[in-house]
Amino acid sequence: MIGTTMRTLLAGALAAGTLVAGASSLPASAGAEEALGASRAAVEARRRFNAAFEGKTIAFVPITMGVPLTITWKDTIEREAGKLGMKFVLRDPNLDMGAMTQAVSALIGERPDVMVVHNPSVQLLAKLLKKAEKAGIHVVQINMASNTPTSAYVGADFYRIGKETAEDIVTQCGAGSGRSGKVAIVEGDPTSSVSMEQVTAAKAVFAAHPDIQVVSSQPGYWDANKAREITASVLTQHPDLCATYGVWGIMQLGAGQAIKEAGLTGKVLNYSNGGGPQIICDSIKAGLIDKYWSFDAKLQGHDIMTAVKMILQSGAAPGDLRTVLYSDTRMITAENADGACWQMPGQ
């Protein structure tokens, strides 16, 4: 009886294809994968997914690789592209804008499938990005937008950050606060979308509140030493300054130093934003920055690759898509700074 039952079970298993010498002995066919529990639809979806990326090339052109933000983007893009079977190419102009235009021009001739660019200004690469799309290259812009829209923009919503920052400054410095209402703005490069959007949004908020007085709005050109000089000068003229707002955190650390040197830490509020590497959280805890709108560079790198995956699978031609992925942001203060910042690759 037992022998008959075992023979029956064995025959059924063999007929169903569930008893085999090993999974590796199955032929590479949809039917074989179905025998392992994969549906025909899932098998076909995987094949289409792999085919969309295998052998494709993605090129990354940052402004410079010398900052935590771009180092982290590069690490994430290269790692995720490798998993997809894509070739990764880096062209680092190292803050040389002439070298940057040359790098983008050369890549247009080389025809990568996707180009990820970090625009130093709204105009510098505008014509080249349009040319890249006409040459059949999808362009993803990261954090700094050009006047030319492309397949995707991935990055922070800097207009919203400027608006939210200004609204908080109004609360802290405006009517009923007991403070002067005086505010200084440290811009980045005035031709950069990051600076333009934030300053435009902030000044629109301030204009609606006559109790707020913008006593200075000067470009720091992303330089911490320049931000320090500007802020020290403003504090000499306006020792009752309520707040300073810089459009990039690393630069605005210089303003924090000027406030500290003037003995005004905690009295003059320092606002900024940007990627949140550990140096920012350390500086917040040290009192150099009071409120900081942070986005995660690792997640931005992942969002870049998410955009790339959607673009290449869509089958759309370069120029047909105009997508935006805004990065999530959080406000960091001394109260929540522990564990709020990300580590650079290898740390």
Contents of the next structure:
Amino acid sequence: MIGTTMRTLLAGALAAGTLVAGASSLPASAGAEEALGASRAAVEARRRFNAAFEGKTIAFVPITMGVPLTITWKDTIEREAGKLGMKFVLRDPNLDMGAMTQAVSALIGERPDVMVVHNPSVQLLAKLLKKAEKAGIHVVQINMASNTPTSAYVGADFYRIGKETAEDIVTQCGAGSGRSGKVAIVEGDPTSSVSMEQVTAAKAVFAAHPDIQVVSSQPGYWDANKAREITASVLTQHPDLCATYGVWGIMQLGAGQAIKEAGLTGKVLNYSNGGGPQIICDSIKAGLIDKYWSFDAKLQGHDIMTAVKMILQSGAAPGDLRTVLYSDTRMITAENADGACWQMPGQ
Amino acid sequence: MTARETHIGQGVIVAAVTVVAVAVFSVLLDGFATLANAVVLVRSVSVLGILATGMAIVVIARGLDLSQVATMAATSAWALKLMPGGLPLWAALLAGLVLALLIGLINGALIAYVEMPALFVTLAMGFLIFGAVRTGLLGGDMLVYLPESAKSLQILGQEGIFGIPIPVFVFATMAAAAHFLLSATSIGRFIYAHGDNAETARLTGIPVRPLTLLEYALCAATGYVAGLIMAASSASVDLRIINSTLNFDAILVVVLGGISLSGGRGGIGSVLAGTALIGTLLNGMVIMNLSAEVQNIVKGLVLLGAILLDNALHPTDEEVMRQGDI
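Right, the form predicted on its own is done, so what does the form predicted together with the partner chain look like?
Zooming out: every chain and molecule, the one shown earlier first.
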């Protein structure tokens, strides 16, 4: 009870402070703008907008930096937050799960206004994210969801990608296609939402089609070499394999290499998805991947900031909002691969 | 001589278990007992086998290298990173090798001259390499791709001779070279002596400290070769491999085949037996489409079984105990 009272008081004091600050800064600038013909409403809108972000802090905790997705997100968040007058903080746990929980715990102590997290598994940060919201931090989850919902999830709709991929595989490999109907799935880390949702969705589609046979569903742990080894084994068992579906493109490049080594390029279809970096378009043109659902990582970075803008202007307390912004996806094949991918920042 | 005989015992047991596993899989799994699958099986463990060959040298000398996979990924990634910068292919490859040797020499120096336990030196070195190479040499990248200009390197990973993939040949060559070193040269005998009893080896005039430098340098260099094979196979180096269990898998293969952690025992035959068993199990489990959890259970049980056997055959006693032993 005391905590709630304190928080209400604190919020009141903050609001009063903002009002005073706003009021003191309003006349001079508003007067000047109005004199130049700007409407009072526009001036008000700009003042409210600026006040929502200036001096606030946004923290970003990816699983690791140094991969195309996180580099791109960081680049966009940092640039757009800078324009809003926000302070940007990055904590790179370098793939170390222990370091990641420590980084998030430490951030809860530092109280940034918004925390953007990238969940390696549905459970790792589940408790900490609850704690962060209780501490008054808005949490935005990017691309990999936690079991704990927070103010916003921004990222691909992996269930839908799994479903659409599986449906495409059914038309390419199922009854009437003249193909074997044999499908192999290369999972990611089985505890990550990206892998779980795609595999669940795909298996549900395949289960409804007795003409499709899932001959293998093995975890590749996001590792191209593991995907290559698994696919090489599956191809010796089933040289008539119709399609392989990997839940992440960079990993699935390994499956593409295995298909190429087996001399089956074009005969075994390779399906995958991801953020669409240039290496993927190059590989699609080289025949290593046939169909790729791209959720553009640059647009996702922008979507993160859109979510942040909405959340901070809404005035909602952490824990009040439960929004989802699914990324737009497009399919890339050899026909439209030119210019469909993005270069990494700084390249 | 009794010690030598017991190591043959474990290698033979593991080889026998492998034969049984092959027989069982051949009966139960369609398509297991084919030449094509045999090639895939050996191909899939060739990187692990190469790593284990280097690890064997260190473990026979009663050491341990927990930085081998970090060395593997970091040095091969750096070599790839240098290639598009205008450096000729050979120079980039040489630079990677020099870096690997340097890491091995530092490991060896800290263990031999500063007398720190190998376990901690190499554990810390693994973190250091990962961080320092990534920030200092790779510009923060976790993923490094094989550049267009170095496509010729892909031959290493993607071509074959008479249907046998090149990684298998590289593994065979490395194993043969290591076998020759260990069994037919005086340095090889010194390495066994070092592992059997370092004090006695020193008293008999073996330069144990420079020898330690050589052992760790060789281990790091084999790691580099494994890294190149991996890079050529997937046209990229993914530094996340450092956080995987690959380093422990290499130790598993070595111990499984009968190279005792207490040093001085086993040989490259042990590495081959261990690699064959792991390869057979992994391949069989993938064909059976077992879940990740079941695969982990099987791998864990096999490792425990191997260590139990090692303990039973080579019990640790006060005479051979050392501070910092695992």
